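Shown here is one chain on its own, the form predicted alone, set out as structure tokens.
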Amino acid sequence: MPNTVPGTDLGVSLCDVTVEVERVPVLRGFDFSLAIGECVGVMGANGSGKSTLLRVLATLLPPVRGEGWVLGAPLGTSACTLVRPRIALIGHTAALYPGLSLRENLRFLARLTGRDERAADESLDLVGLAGAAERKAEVCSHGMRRRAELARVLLTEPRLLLLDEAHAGLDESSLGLIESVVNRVRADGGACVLVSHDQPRLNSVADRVVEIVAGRARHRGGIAA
């Protein structure tokens, strides 16, 4: 399965894609392209669909109109089952089991993916976690948990990141960790999609802006190419 869309340095390309949530439309001629090595910021209203594109891009929502491919595959066939293991999605709830201690969720991942354990120590250590790695997931402040979703994506070393609301939670202290992460993921050949109410922390990350407006996406002062 190739890293990209075939011919091209795309992570993500979406071409007049129509989403629909109950059947409702949510996304609607929906044209979006992500190359690898950049990060993309996305805006809008409360309910416009950033949480939705997000899910179409993890490959767990499939268009009902509309191509769309992310890492190579094709949205809505087989081929996205290879690929999303190499896809991290961060939403509103981090995905820790709430009974284990931080160390134990991250040890179990490592061992999930074929990973040294000591290698879910060290990611613990690079988001500030290390003195609460014995701490149960249950116990932890929001942002606790948010690091520690900071530190599964440095474990895993996805192609593709995706952040939603990724700033919210985090004090002052922990915001420049979003842009560290993000960084890393760029460099080692992977891309970023950052969804966020905050126009500012957006524009210090992101290469460039969308905004969606009507179910469409918009560069932030014109309809994106």
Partner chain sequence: MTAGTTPAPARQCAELARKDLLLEWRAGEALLVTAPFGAVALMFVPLAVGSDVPLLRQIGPGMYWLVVLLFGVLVTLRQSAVDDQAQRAVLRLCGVSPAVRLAGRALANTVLVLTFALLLAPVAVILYDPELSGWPWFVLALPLVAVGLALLGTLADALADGLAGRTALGPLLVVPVALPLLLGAVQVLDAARYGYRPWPWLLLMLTLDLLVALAAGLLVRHLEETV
The other form holds:
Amino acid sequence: MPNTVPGTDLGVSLCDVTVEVERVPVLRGFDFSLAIGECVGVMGANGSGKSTLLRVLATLLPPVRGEGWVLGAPLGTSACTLVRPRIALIGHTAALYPGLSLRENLRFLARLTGRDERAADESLDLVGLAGAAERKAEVCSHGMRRRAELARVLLTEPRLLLLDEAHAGLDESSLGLIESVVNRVRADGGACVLVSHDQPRLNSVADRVVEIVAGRARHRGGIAA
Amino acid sequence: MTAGTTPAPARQCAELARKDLLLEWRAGEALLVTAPFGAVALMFVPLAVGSDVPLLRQIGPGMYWLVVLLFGVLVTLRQSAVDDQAQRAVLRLCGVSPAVRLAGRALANTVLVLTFALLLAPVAVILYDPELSGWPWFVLALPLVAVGLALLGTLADALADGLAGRTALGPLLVVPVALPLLLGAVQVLDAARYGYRPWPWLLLMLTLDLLVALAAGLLVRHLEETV
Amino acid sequence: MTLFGRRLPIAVATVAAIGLAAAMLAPPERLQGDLQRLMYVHVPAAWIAYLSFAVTLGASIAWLWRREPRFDRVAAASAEAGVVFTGLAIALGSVWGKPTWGVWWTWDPRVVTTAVMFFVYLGYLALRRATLDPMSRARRSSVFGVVAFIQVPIVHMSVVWWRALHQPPTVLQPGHPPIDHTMLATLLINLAAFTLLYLLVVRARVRLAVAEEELAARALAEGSELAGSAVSAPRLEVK
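Now show the form predicted together with the partner chain, given that the preceding structure was the form predicted alone.
Expanding to the full complex; the earlier chain stays at the top.
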């Protein structure tokens, strides 16, 4: 099915999409596209709809009007369930269970997605958390939790990586880690969307930057090659 | 990394239940807070109605089941069973359907309600000294009550999810509907005591359990905000 | 939305006046005297209670199927009316029971089931009140509206079985003597009056809901268009 729908040559395509949260329109007439292997930065003022856009791209929030395809699945249809395992979303807050250790959190996701538990341990090692693997998520710092989330990305090997303010509050080595993870996803044939307020950072990582203004996408052109 | 193949829903359900039970084991909310509270309630009844031994022996089973019902709902609505939006998003992206997520929660709830009821049973026996000859029927009734309560609790929790008054609203949604469970459980023990067959009551409880499971299964796709 | 237009309030007033007159003029019951006249309100109220909860069930199923807001409005309006009429039926039954049976409350299966329904639908209304987003509210309350009603037969059956094992009320057996024709006619007129009143109440409540939604939509249209436009540049300046 994914090869028969429009927009399959693209990783993501949104056409004239309107999205509402609790009946309040957040995005209106929104156009967006993302090719496989591409990395797009998204900017915008507070409340402009950046996080909402990521939830739409993660197929978790269907548009009320307009059409969209993510990895070949039309948004708002049951086909989304097929592509969800190929999408990773790192949101504002860490999606870790506070009462479980970092290792238990990762191993839980590994078992849930039919992977070997050793892959979870390996991914924690790759992000430099092997020494803190037995620590419960609730006592971990913001930076450690972010790294554990990046370990989740390495574990699940997504084709579409969505990062929401992932750079905020991180030290230099963690920032480098984000870049490495993004490059790895792209190298494996995936695409990335990065939401950030840090324009220099976006310029260095993303191929082009899109700004959300008044619910619409304003393209700011290509930056890095 | 190894490529993942999404496991069967039953396997995912078991994993989710295991995670819930581990979180609850560490938080200790149901078994270290709600269970002692239930024991206090069982202890206060004789203080309220009088410590007359024949009277307590007569009302003991009823009081036990009442406390299991009222406090068992709180077990299903425990704080450690709250998934925030980020955790839920990750589960969805891991290929866990809403139905499987709720089934996992219901499974964990069943285990916890069962454990909770088993913990309170010796307390009720000590305080009320009831007739114990009908214990095999008690063993049959207990899982039916636990499953029914766990299913209703899971459903109510999903309905009150994210609402400010979740823990206040949940019991009001569950308890009136759970009336057949209370009557069934009490009558099973009464029937055993008076020497007649309690099968109709067990059947009644089983019917309620199946009906709630069927309704939850049919309506589960309406319980999540998105497709 | 017409549902009989202006004729409905006139019909309610007319039939209710006839019903009231009939209730006053009907012969008093041989044993209970004038007290029995409460039945002309109690029985219709109980009938409306069951009718309204059945309508809530139907509208909930319709909403889940079609997802049209009008079904949610009908479900909510009917549940509200149902809770009021159930409360009325229980209260009047209690007032009638005290002098007749000597107790305010009896464990008659119908009474217990009705009381359980009262609390179930109080929960339904509490769930609606707690949910602010209209879509989420309709979704949650429709699911509960279905689950709540399908439990009614099994709740009733459990209480019937439970009663069968206990001794009946000792003060006075609630008998069902053959009813006098005049009394039956009076009861039927009052049933019709209450049904029309129920329709009027639900219609008014649905209209109110539509008006509330329009007001909310207008406020949304007049005010900030997009969620993000509510945020403006800070006015605090650095000195």
